[in-house]
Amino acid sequence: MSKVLIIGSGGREHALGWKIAQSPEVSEVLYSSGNAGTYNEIKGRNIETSGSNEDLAHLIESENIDLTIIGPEQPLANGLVDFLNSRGYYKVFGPTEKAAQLESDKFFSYRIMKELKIPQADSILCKSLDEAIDAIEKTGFTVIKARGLTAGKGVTVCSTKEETLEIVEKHSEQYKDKDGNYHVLIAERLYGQEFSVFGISDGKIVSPLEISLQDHKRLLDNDKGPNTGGMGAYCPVPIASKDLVRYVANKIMTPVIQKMRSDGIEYKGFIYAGMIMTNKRLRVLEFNVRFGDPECQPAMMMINNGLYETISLALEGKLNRPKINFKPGASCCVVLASQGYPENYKKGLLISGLDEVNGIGNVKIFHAGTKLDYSNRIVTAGGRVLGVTAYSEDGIGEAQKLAYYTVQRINIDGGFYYRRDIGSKAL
C-alpha cells in the first residue's frame, strides 16, 4: 500500500487526490496544504506547511511518502523536482526546472515547435516594449503572450492593431520579469474551436488521456471579458475524437518530449497541449507542464480507474502499457467564483448548500478557494471557490443540466458568479 503526497491547494489537486485515493494500492493521500474539500476526503489528510522546499522534503521523510505529485506550475518552474531528487527522493511526478521551460518560457516552446515544424501561430519574439510595438506595427498581429508564468492570464487577444498598440504598454507593466525586463511574443490571432489534450510522459513517450477537453478562459458568457484561470470545462469535445487525441500525442507531444530528451532534458510528468482547429489546419496554441485547472475536474470524473498505476509506470519509464480507462458519456464542470474575480473579491464568506448537494448522484464538488474557519465551517479563501462537476452516461447535455441544477443550490453572501454556457459549444 502506498502513501501519496499531493502538493497544491486548488481544484486540480482536490480532483487528482480524490481519484488517486480510489486505487486499492493507495492507503492514504496527504495534501500540502489542501483546502476544506480535501480535509473531508476519504483517505485524505491535510498537512500545513510553509511550502518551502525544505519543509516539503521533511514532510516526505517524516511521513514515509511513496509518491509525490506536484500540481501547480510555479513549484515546477522553481525547481522543486530537482531539489527533491537531490535529497534522494525520486518518486516525484512532475518535470524538472529545465523541462518546465516548456510552459515557463514561451520562447523555448516556440523554438522547439519551429525546429520540429509543428504548426503554431506565427509569432515575433520581442525583448522590450519597443520591439513589441515595432512588431505590431509591421505585422498587424493582435495577440500578446507574456514570457514566463502568469497563472493562465498572460495572453491578451485583441481585435485590431490599434487596440493591440493601446494595450501592450499596460501589458508590459503587468508582466515584467524579476529583472524588470519585458519579454513577449506578438502573435497572429487564430480563429477556430479550441480543445485540450492531456498526456502522461515517462521521458520517452507521451501516453494520452484519450479524451479531449475544452476550457472556458474568459470571465463572461460567449467568451467575453477578461482572461481568468478558467471558469469551467467539459469533455469530451465533439470536434476532437479519440483518434485526433492520439494524433496529437503521437505526432506533436511525443516528438517534443523526445527532442528535449535528445538535448539532455528528461521530461516525466503531466503534459498539456492547447490546440485550435482552424479552417486550414490543426495548430498548437501552448504547452503546459501540469494538468489544467479546471480541466482536471471533469477528466477525473470520466476516469474509471488506473491513474495511480499509470503514473507509477511513467516514473519507472514503462509507459508502453498505460492502464487508464474511461466511462462512456460526458462531464461538465462549472466554476463558482467570488463576486469581483479576477480582480478584487472578498474572502471568509460562509458557503451554504454543500450538505444538501453532497447527496446528488453523479456530482462531485471540487474545492479550490476554500478553508475551514474557527467554527469548522467552510468559507471562501480565493477567487475561484468551487468546481461543480457532473457526469452523465447520456452525454454533455445531461451532464450540463445536472451541473447547473447543483450550482443553483450553493450560495454565499452576495451570490457566486458563474458562466451560464459551460459546455454549450458541444450542443
The other form holds:
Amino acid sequence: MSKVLIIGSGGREHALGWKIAQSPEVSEVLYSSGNAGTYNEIKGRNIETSGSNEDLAHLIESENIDLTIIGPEQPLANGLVDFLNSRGYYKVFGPTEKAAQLESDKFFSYRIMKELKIPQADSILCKSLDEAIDAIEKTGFTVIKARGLTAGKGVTVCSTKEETLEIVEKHSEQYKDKDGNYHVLIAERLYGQEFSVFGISDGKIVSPLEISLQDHKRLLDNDKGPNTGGMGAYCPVPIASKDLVRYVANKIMTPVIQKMRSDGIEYKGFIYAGMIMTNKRLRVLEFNVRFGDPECQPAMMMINNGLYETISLALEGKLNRPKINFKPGASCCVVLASQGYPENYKKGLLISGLDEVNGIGNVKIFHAGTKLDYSNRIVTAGGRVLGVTAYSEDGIGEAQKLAYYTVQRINIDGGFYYRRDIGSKAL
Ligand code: AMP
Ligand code: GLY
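To complete the pair, please output the form predicted in complex with adenosine monophosphate; the form predicted on its own was given just before.
Shown next: the complete complex, the earlier chain at its head.
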C-alpha cells in the first residue's frame, strides 16, 4: 500500500487527492497543507507545513511517503523537485526547475515551439521598452505578455495599437526582472474558442487525458470583466474531439518534451496545453507544467480509475500503456467566489449547506479557499472558495443543471458570487 503526499491547497489538489485516494493501492493521502475539504476526505490527512523545501523533505522522511505530487507551478519553478531529488527522494511527480521553464519562461516555450514549427501566435521578443514600442508600431500586434510567472496576471489583451502602446509604456517597470532587465513578448491577437488539453509525461511521451477542457477566466458572464484564476470549467468541449486531443498530445506535447529531452532536460509530470481554435487553424497559447485549476476538478470527475497507476508508470518512464479510463458524459464545475474577488474580499465567512449537498448523487464539492475555525466550522479562507462539480452521463446540459441546482443549496455568510453560464458554450 502506498502513502501519497499532495503539495498545494486549492481545488486542483483536492480533486487530485480525492481521485488518487480511490485507488486500492493507496492507503492514505496527506496534504501539505490542504483545506477544510481535504481535511474531511476519505483517507485524507492535512499536515500544516511552512512549505519550505526543508520542511517538505522532513515530512517525506518522517511520514515515510511513497509518492509526492506537486500541484501548483510556483514550487516547481522554484526547484522543489531538484531539491527533493538531491536528498534522495525520487518518487516525486513534477518537472525539475529547468523543465518547468516551459511555463515559467515564455521566451523558452516560444523558442521551442518556433523550432518545432508548432503553430502559435506570431510574437516578438523584446528586451527593452524601445524594442517593444518599435514592435507594436511595426506590426500592430495588441497582446502584451510578461516573460515570467505572474499567477495568471501576465497577459494583457488590447484592442487597438494606441491602447497597447499606452499600456506597455505605463507598466514598463512591471516587465523588469529582479536584476532590472526588461523582457516582454508582443504577440498577435488571436480570436476563437479556447480549450485545454491535459497530459502526463514520462520524459519520453505524453499520454493525454482523453477529454478536452474549457476554463472561464473572466469574472462576469459572457466572458466580460477582469481576468481571474478561473470561475468554472467543463468537459469535454464539443469543438475539441477525442481525436483532436490525441493529436495535441502526439503532435504537439510529445515533440516538445522529446525536444527538451534531446537538449538534456527531462520532463516528467503533468503538462497542460492552452489551445485556441481560430477560424483558420489550431494554435497553442501556452504550456503549463501542472494541471489547470479549476479544469482539474471536472477532469477528475470524468475518470473512473487508473490515475495513481498511470502516475506511477510515468515516474518509471513506462507510459506506453496508460491505465486511465474515463466515463461517458460530461462534467461541469461552478466556482463559488467571495464577494469582491479577484480584488478585495473578506475571509472567515461561515459556509453552510455542505452537509445537505454532500448527499446529492454525482456531485462533488471541491474546496479551495476554506479552513476550519476554532469551533471546527468551515469558513472561507480565500477568493475562490468552492468548486461545485457535477457529472452526468447524459451530457453537459444535465451536468450544468445539476451543478446549479447544488449551488442554490449552499450559503456563504455575506453572500457569494458565481457565473451563471459555465458550460453554456457547449450547448
Ligand atoms: P497565457 O498565459 O499565455 O495563456 O495567456 C492567458 C490568457 O490570455 C489566455 O488564456 C488567452 O485568453 C489570452 N491570450 C494569450 N495570448 C493571446 C493571444 N495571442 N491572442 C488572444 N488572447 C490571448
Ligand atoms: N485554469 C487556467 C490555469 O490553471 O492556468
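The structure presented is a predicted model; accordingly, all values stated were derived computationally and were not measured. Numbering follows the first chain given and starts at 1. Basically, rigid core = biggest C-alpha set you can superpose within 1.5 Å across the two forms.
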Taking the rigid core as reference, does residue 220 move its C-alpha 2 Å or further between the two forms?
no
